[in-house]
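The chain below stands alone and is given in structure tokens; this is the form predicted alone.
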Amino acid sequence: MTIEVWQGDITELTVDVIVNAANESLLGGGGVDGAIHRAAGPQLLEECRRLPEIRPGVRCPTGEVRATAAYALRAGHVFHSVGPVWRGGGNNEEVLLANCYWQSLKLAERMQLHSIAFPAISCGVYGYPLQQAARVAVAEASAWQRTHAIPKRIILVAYSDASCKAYQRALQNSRPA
């Protein structure tokens, strides 16, 4: 069972599901978003429009997953999880951040995959910051793999240099010395 940091563009992976760091309505947006709506094709936004509304607007609420399949994407399924807006760390960001990474692996389990890419959940536009993101990621996926099998690899895909940097530097701090 490996975490592993990879640098570069996830929706190039080739691994059981890659996770998309939605907005609520799943209906595409920017960053990491846009990017996998446009390389999945428009396949990926007819399947997220069928998705139901749990209210107006909002098909997946902040801190939990929603699967679709991934179309033109070389992962298998793409999982849509929500992540925080930061609004100072006052307003449970941690633990919904948290749960983002925790529900998608708990998915991957019950589908029986056993490779997950998760980009930076919530560090574009949601303002989260990334050496706190990085160390909430980590420790999700530590903790996960201490006491399940599957999936065996969680990738930690980090698109720019600072993103990389604190992935491993998290990585590093997590390990015992």
Ligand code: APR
Contents of the next structure:
Amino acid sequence: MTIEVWQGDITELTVDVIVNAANESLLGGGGVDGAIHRAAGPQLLEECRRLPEIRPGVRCPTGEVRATAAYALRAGHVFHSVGPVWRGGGNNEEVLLANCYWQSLKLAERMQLHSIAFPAISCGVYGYPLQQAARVAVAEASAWQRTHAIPKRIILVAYSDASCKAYQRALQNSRPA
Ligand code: APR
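Please supply the coordinates for the form predicted in complex with this ligand, as a counterpart to the form predicted alone shown previously.
Up next: the whole complex, starting with the chain shown before.
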């Protein structure tokens, strides 16, 4: 089992599932959400619209994940996960972000998927500090791999040099001395 850092556009990856940093409506947006919808094509939004609202305007609460097909993307599936908006750290942001990773890994295991790629959830529009988010991502992926066999490949996708350095630093710090 590996945790890899890869720098580039997540929509280019040929993996079993790519995770989208979505919002609770699941009706698309900018950032990686926009890129995934553009690359997948309009059927992705059509499927998202068909997902049930658990309350008006909310198809996926923060910290949870919903699965759809991937359509024109090379990946097999898209997991839409909603990260927390950073409000200074006192609003359960770390637990909610950790849940995005853990729930996505649990769903991948349940669907018997072997490779999963995550963007830096919440680190763009939602304002989560990069190094803190990278530490959460690495901690959840490492904890998962200590007790589970699949997914075998966990890829942390960096879209900038800064993100790449943050992930690599988090990985270095997580390795036993
Ligand atoms: N591939 C990989 N990573 C990407 C890509 C891409 N094509 N495009 C952007 N990113 C990175 C950003 O650089 C950032 O590090 O994804 C990370 C998450 O940023 P956002 O996409 O802004 O997501 P987030 O901060 O979670 O905010 C979610 O933004 O797009 C809307 O609908 C979305 O309302 C939701 C909010």
